[in-house]
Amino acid sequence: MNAPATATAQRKTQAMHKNLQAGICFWSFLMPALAGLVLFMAIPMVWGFLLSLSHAQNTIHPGHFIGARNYTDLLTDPEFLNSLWTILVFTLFIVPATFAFSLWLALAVHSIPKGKAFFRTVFFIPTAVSYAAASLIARMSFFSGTASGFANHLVGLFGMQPVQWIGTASPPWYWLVLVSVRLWLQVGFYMIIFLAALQEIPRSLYEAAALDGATGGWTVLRFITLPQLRNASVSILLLNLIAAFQAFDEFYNILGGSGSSGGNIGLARPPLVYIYNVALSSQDFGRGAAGGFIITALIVLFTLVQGRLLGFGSKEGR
């Protein structure tokens, strides 16, 4: 074999060896993630779907298949349908409130000349608080219903009598408690998203607007800031919608916990609390799994509809 052919063969061998090494490194990094997805997501989802098609009472092993009976039972159950109505009402409250308040905070923090890092940290800290802990603090301290509670202390300054914030159906003050707790916990996270989007707006747009006579206020906000925040706004609305449908901790711990305010979960029971009671309290894992898939389908449906209405992914929004 001549020298050029030998050199060519050696280069091919070296290239194959490098490709083999690259492949080994690639799969070495990828396999743990794939194993985690299969072990903790794919297998539980398939197992849960099989459970939803089974009469799985007091067992987590699918076997006695009953088809879609669990789904039809849930969709005709007045309590489950009422839980869907509850989460829709909660969504109508929390999504617009979170969007407006987080946008207002982002605009306020972005406009101050000094101390932005401090205010970003202050407003973002609540996102690190556990939902369960915040719910218990709100129930036992802020909205305890006693005269010593923080909320009643505030209304007492205006000469009002103590309010039973939790446990009364009329007036439904518990909605104020549920919304305020969720708002306090998540508004800082969405504020950070808005702040990042505000920092990406070119200053030249505001300079051009100033030359045309628009120096601030509602005109600049309407025609420059809000259009430039379109992608961030759509993302925040979608994320907020998904988070609202997954509400559990504040409802369960504020309305369904122990103590003087316990046992009020019937006032506002979202689907996840209903599914929790069916699956764990009643040990009906088949119906519980079916409820989980129904909620997942509703989240996907509402997300797709909202994304379509807001033009998410369209060429105009890019």
Given for the second form:
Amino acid sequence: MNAPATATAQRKTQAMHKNLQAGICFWSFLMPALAGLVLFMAIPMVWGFLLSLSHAQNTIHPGHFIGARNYTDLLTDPEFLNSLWTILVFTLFIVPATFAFSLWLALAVHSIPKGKAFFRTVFFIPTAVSYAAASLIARMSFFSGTASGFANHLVGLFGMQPVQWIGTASPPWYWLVLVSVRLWLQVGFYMIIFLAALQEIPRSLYEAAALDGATGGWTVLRFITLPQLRNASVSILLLNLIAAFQAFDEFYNILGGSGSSGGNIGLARPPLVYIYNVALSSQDFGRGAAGGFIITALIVLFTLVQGRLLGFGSKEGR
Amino acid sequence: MMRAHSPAEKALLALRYLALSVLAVIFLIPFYLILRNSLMTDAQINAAQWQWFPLHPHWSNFRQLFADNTAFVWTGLRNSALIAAVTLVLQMLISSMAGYALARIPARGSRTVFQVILLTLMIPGAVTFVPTFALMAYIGGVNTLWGILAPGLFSAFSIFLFRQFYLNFPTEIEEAGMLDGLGYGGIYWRLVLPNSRSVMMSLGVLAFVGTWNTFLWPLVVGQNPSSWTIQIVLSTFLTAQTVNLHELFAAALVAVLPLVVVFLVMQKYIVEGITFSGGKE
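Having seen the form predicted on its own, please provide the structure of the form predicted together with the partner chain.
Every chain and every other molecule in the complex is listed next, the one we just looked at coming first.
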């Protein structure tokens, strides 16, 4: 069948017209999103980088360039190095703890024949609470340092004196408070991801394992369940690591205070609180911007290390 | 699911129930504490002798809280509700439009644009909040509600999720639209959008919750009490020199309750949203 030449040409212009129309639609559909991402991602990145190379005290404008001085100043400031150390210790603890706790919750809730929905809701509902509110409860009621605090009431039942949970450097009970708050707020969230992944595991795998004689709970967990949770695990560890490195809310609200003393924030000041203080209180935007880049570099580094350790992207065990 | 048969398995299951129940009680204690303290006087809250629940609940604490115009609770609630609602609607619209274009409209440069959007996904808030404040100061967004909510309208992650969703969208619907002579705009508006309701509910409620609970950015950019969100109101209350305890807990209850209700009512959608986003890494 030979189509007449005019028809072919007509079809061609029609196709071109269609392409053009698609192109116009494509870009107009993307326009709001792209404009926003340029305005609130690209521009701040460039602006921040220029600020980080500038002496920008009391000004939001870069220009008085001083090279890498803000970076070297930060990396020789004991308080900033301290904040890096603080967040490192916190992250190295909270990430595995959250992972293990939420995995255990998911496995336990998944395995019980009755009451699944109830337990799932109870562990999940703290996700609705903000860090500010959770910090408030922890600081003023649950872990309040006076005898009227809930934890101290329990301690009192064993005949012990009220404990200063937040205000003292040694023993550092405030770590228990910070870790409890974050665990309470986030394990339910990660439990939901694990639960969804558990439901996806085909039953036939367990049946095959039973035929092969793998009946012990531990063997099945080790060789079937955990490998099947690989993808969920990798994404949970990643999300959690990035969030932990940027911890701010609970440190600020549990340890912070008004006035010159700044409360107990000196006990454990994470990098974001440091940056916030430098940029928003001391109005040194250059230094604050530089701090942001240092934290980002650390997040990227740790993400890569974690990815390497977990064999990121490898498909084995599927 | 495997049923427990042997006595050892039964014992294990019982132990598991016990552990879960103990944990469930611990997880509910903070909610109980908010309720208890918000219905007590300061003297009762501060009493060394533990009282499980006030005999005569002081409901007047709430009246007092809302009448206290140094606490800014009304302002905070109104601002938070407004910011979260606007973010929900606009973020969903902007992201779904972008996600639809990336998934379904053939155009040159589509892949590149998508990769650039994925790249911005890796930029943490730690590096952007200081220069975004500078930008806001420059364009006059400090101490305004739009300044607080604007950056949250554009979420690379949400665009990514909508793209994933539309990749699996049935082509028949669009083909029917084409036959009816609809362009991409018409297809999106009349056919795609109404059929995206469930994913919009799931991701939208997550956006609402996230916006309601977010802390650092509203703290940075909303310094004037008139632009405080409820989280900043709580924080200011908490870190003040002298704390009015019964009002503080009443404020906490008022800040937490709306979201707990949202969670209980919308749990199905929220769980779907988390599952959808969590499995897509």
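Source: prediction; values computed, not measured. Basically, rigid core = biggest C-alpha set you can superpose within 1.5 Å across the two forms. Numbering follows the first chain given and starts at 1.
In this overlay on the rigid core, V122 has a C-alpha that sits 2 Å or more away from its partner position between the two forms. Comparing between the two forms on a rigid core frame, one finds that L20 has its C-alpha moved by 3.7 Å.
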